[in-house]
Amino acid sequence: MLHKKRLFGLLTILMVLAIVLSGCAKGKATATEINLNLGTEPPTADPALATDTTSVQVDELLFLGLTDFDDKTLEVIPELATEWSVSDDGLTWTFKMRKDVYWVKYEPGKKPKKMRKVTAHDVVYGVKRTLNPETASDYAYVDYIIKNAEKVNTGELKDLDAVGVRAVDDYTVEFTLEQAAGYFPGIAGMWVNRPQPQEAIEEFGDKWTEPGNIWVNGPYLLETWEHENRMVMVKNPYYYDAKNVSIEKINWAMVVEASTAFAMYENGELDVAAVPLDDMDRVKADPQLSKELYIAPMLCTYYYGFNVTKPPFDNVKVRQAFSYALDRQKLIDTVLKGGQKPAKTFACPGIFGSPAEDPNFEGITFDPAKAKQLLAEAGYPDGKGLPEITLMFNTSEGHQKIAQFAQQSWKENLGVEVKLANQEWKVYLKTITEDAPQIWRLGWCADYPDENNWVLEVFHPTKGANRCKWNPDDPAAKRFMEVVEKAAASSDPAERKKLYFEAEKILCVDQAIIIPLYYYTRVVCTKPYVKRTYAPLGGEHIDKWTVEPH
C-alpha cells in the first residue's frame, strides 16, 4: 500500500477497501479454517521483491521480521527480535533474537520438516541480499539508511560486505547506519530486512517460493498456490507461538471485482471482504450488514501521479490545473461514500511530520476558475492543442469508478477529454516503474509511522521509488532532495516538522507531481463469527485470528 506498499499501494490494491481480505474456497469455512481474498494474483512471495500489500500480507503470515508494529497503539514490538538497542551516536542498532524460531519446509502431503534454526546470519543474508543489484529489488531504497547501502545498491561498491549489516553471534543482529534514524526499529521489521534461506533460495533460483520449495519461519506454512486462481496456507506447528494460533487454515481467493466478492461473502463463500462503492448504501442500510461493516481510518493516501518527462504533464501549471480541477469532497460524497477525506498532502493525518491537518497547509484544493486559468497560461486555453492524454488504473471496478468520476470533472471543468486504460496488478506494477504513462493511480499505506516513509522513499528523484521521473536536476527538485534529507538527518522533531511541511508543498502544489485525491478508510464486512484484530500497517495478523463455530 508500493507499495506499501506498500508501495498501500495495492498500495497499493482496492481502492477504498481494506488492504486484504474476502475470501475463497466453496462452501461455509469450520471453525479452525477462514475464507479470504488477496484480491489478485500476489506478483511474488519473495520478501526481497515485495513492493505491494498483496505481497507483503503473504509474506506477513510466512516470514517474521525482527520487529512489527502493536495493531492497537502502532509501537514497534519485538518479533524475532527480543530486545534491541543504540549507541549513544544513535548509528549502531543491536537486536538480541529468539532462539527458539526453525525454518521449516512443507511439500503438501507431507509432515512439515524442520530445517533448522533462524540465526542472525539468515538476517544479514536477506539484507544483503535485498540490496544485491542482481535482485533487483524495487524496495532495497528503503534500506539506504544502512551504511553504505545505496553505493552497493546502485553498484558504486561491489563488496556486499561493506554494508552495515553483521553478525555478532548466531543471535545478535548489528546495523550501522549512514545518520542516526530513531524510527530504524520500524525500519528493521520491514519484509526486505525479514532473514531469508539461503539454501532454498540457492537450490531453487526464482522458484523457490512454490509450495514443496519454500521454506518459512512465521505462523503458516504455504500449502497451495494456484496462480491467478488460489492460494493456501496452513498452520505451522513448528512455529514458536503455535499453541495460540487458532485459525489452521486460511484459504485464499483472487477475485478481483469487488462486487463478486462480495457476492461471495453475502453468500456464506467469504468470512471477510471490502464492501464495493455501488453497494455502499445498501449495506449501510440493510440491518444485519450495517452490524458487520467496519469503517475507520488507515494510514494510506490515494493519489493521482504524473510521469513529468511526457507532455503535456512536463508543464508544471498543466499539473497544477489538473489538480485544482477534481473536487474530492463531491468524489467522496457521491462516489466512495466511506468517510474519507480529501487529501491536500501525501502522508495522511497520524503521520509523524505530516502536515495533513495543519491549518496553515493550504494544498490545492477545488477551483475549477483557478485550473482554467492555469491551463490558459501553459499554452491550453480551455484544453486547445493539448496532446492525447492517457490516465492508467490497475484493473478494478472501484479504480475505474473513480477514475470516470476524474474523467468527467477534466471534460467538465477543463474542456479536456482525457482515455482510460486499465491493466493487471502484476503488469500494471511494472508499468508505472519501467515507463508510467502520463497519469496513473496508486495508494500508499505507512511502513513506519513517519514522513521518511513517504516523502524520502517514494518521491526522492535517487534514494526513492521516483514513479513520476522527476529529474534530481531540477532546481525544485534538488530542493526538495535538500530538504527531505535535512530531515531525515534532523533529531529536532520541531525542525523535521517544518521540513516537512516545506517538501509536502514542493511535492502537492508548488511542484505538483502528484494529486492527491484522499486519506483512505477501511470499509469492510466481517462475519460476526470471526474476531479479527486490524492491522493499521503491514498485513493483517490472522495468526492472532479466531473463528467461532457457525
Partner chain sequence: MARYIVRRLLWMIPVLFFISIVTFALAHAVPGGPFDREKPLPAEIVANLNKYYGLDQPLWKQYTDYIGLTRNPAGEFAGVLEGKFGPSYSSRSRTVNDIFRDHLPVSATLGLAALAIAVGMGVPLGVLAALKQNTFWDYLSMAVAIFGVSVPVIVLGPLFILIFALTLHWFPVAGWGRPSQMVMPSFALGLGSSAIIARLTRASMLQVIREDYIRTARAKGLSERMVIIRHALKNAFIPVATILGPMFAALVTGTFVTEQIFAIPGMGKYFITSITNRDYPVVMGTILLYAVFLVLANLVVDITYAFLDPRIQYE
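Positions refer to the first chain, counted from 1. Keep in mind that what you see is a predicted model, and the values were worked out from it rather than measured. So that the term is clear: the rigid core is the largest set of C-alpha atoms that superpose within 1.5 Å between two forms. First, how it differs from the form predicted in complex with the partner chain.
- After superposition on the rigid core, the Cα atom of K147 is displaced by less than 2 Å between these two forms.
- Once the rigid core is overlaid between these two forms, F69 does not reach a Cα shift of 2 Å, moving by less than that.
Please move on to the form predicted in complex with the partner chain, as the form predicted alone is already shown.
Shown next is a single chain and nothing more.
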C-alpha cells in the first residue's frame, strides 16, 4: 500500500513537472510582440559612446537623429529635422526641427511621463557632450568636420562653446564646418549627434541609460535591461508617429552563439535569426526555411592589404599579379557560401560615389594569364626569385579558410608559395598598425554611406591609418590625396562621383594597394508572419515592421 502511495506521489510530481515544463518551452508572442536577438550585450545605450552595431541598434529605436537613411535608397531623409539648407560657401548647414517631439521618461510599472519638448538646444548639448574630452567618446572623430571640433576634442581649445554648432532658435540648429562637405547631412543624423537629455545625464551620471533613469524620444521606451540576458522595449505612446508603429513590444534576447540563436528560431522562440554558416546548406535545401531565408547586402568590404614598402610588394606589378590571381567568385561559392558579391572596389555598392556597379569601372577580376604575365614582367617568371611571402590574419576559423583559399590560388596560378600566419585580434591590430607584414587582412563597414568614409578616412596616407605604408610623396599617392580631398570638399554630386571613380581606380587597380575580395552580406531567416525592412547600415527600423497574428 505504502509502495503504491509513493508511486502515485511520484507520478503526480512528474505530471505537474511535465505540464509546467512544456508550458515554459515556448515563448508565446501575441501579434503585437516580436522576439529578436541582439546577438550580444550592448556595451552602451548612450548615443555619445556607441561604437558597435548592437549599441547602434538600441539607440536607433530610443533616440531620433536630425536625419536618417532610407533603407532602400540609402538617401538621407528627414527625421527630427524637417528640412535643411546649406550656405553658398558650403560651410554652414541649417536644420529646421519638428516641434512635436518629446522627451519621455518611463519608470517600469508606472505610466510613461512626458518630460518636455526636444529642442535644438538638446542637439547642441549632444554634439558638445560627444566632443568634450571628458566624455572620451570613441566616435568623436566623425565630427571633426565641424568647426573646432578636433581642437576641442583634443584639448587644444578648452572652450566647448567654440565648437561650430548653435541653436539659432528653439527649433533651428546650425552647424559651421571646417570645410565644405556634401555628405554632412548624413553625419548630422549619426548617433553621436543625436539630442541628449542633459537633465537625466546630470542626475544619474554614467547610469543614466538604465531603465527608469533614461529619457528617450524615439519610437520605443526601455522597459527592462537585464544585462547579458534580455532587454524589453515597449512602444512610446508619445512618439510623434506612434499611430504608425505597429509592434507594441520588442523582446530582445542576447544570444551570442549563432547556432543556439538559430535553434531558438526553429523552436519558435525567436522570430528572426542569422543563419550560421554550418547550417547554410541545410537551410537552402529545406522547403520551409528556404522560403524564410533572405540574403541582405551589408555595407562592408573584406580586403587584403599590402605593405607596399616590403619586397616584392614594393613593385606594383607584383601587387596587381596577386590581385588578378584570385578567383573571388570561386571563393564565395566554395568557402563563404553566403551569397556575397565579388569585390573590385574598396567601397561597396550603395555607398555614394562607389563605382562598384559602374560598367565603366573595370577593376581587377580573375585573370590567371594576365597575373602570370605581370609577375614575369616584374622579374619573377613563375614566381622564381621571390622572397618569402607572409599573409597574416587575425585568428579565426573563417579568416583561416579564406587565407588558405588565397594561398592555394597563388600557388596554382602564380607558382608562389605563401606562408600563413595568424595572431590574436589585439596583438594583430598592433602588428599591422606598427609594422604590417607583406599581406594582411581587414574589413571595413560604412559609418555613413559616402565614399569619404572609405577612401579618405581609411587610405589617405596622412589622414588615415596608412597600414599599407603608402609614401605620401609618391606621385600616385599625391594624386590620390588630391582627388579624395577635392571630392570631400565638393558639393557637386557629379563631380564627386567622377573623383571617387579615379580614387578607387588608383587604389584598387593602377596601384593595387589593396585586393578587395568581397562585399559582405547578412543571411537571415524571418518568420513568414513578420513583415519587415532591411537596414544595410545596421540599426533596423523595427517601428516600421508588422507582425501578423500567428
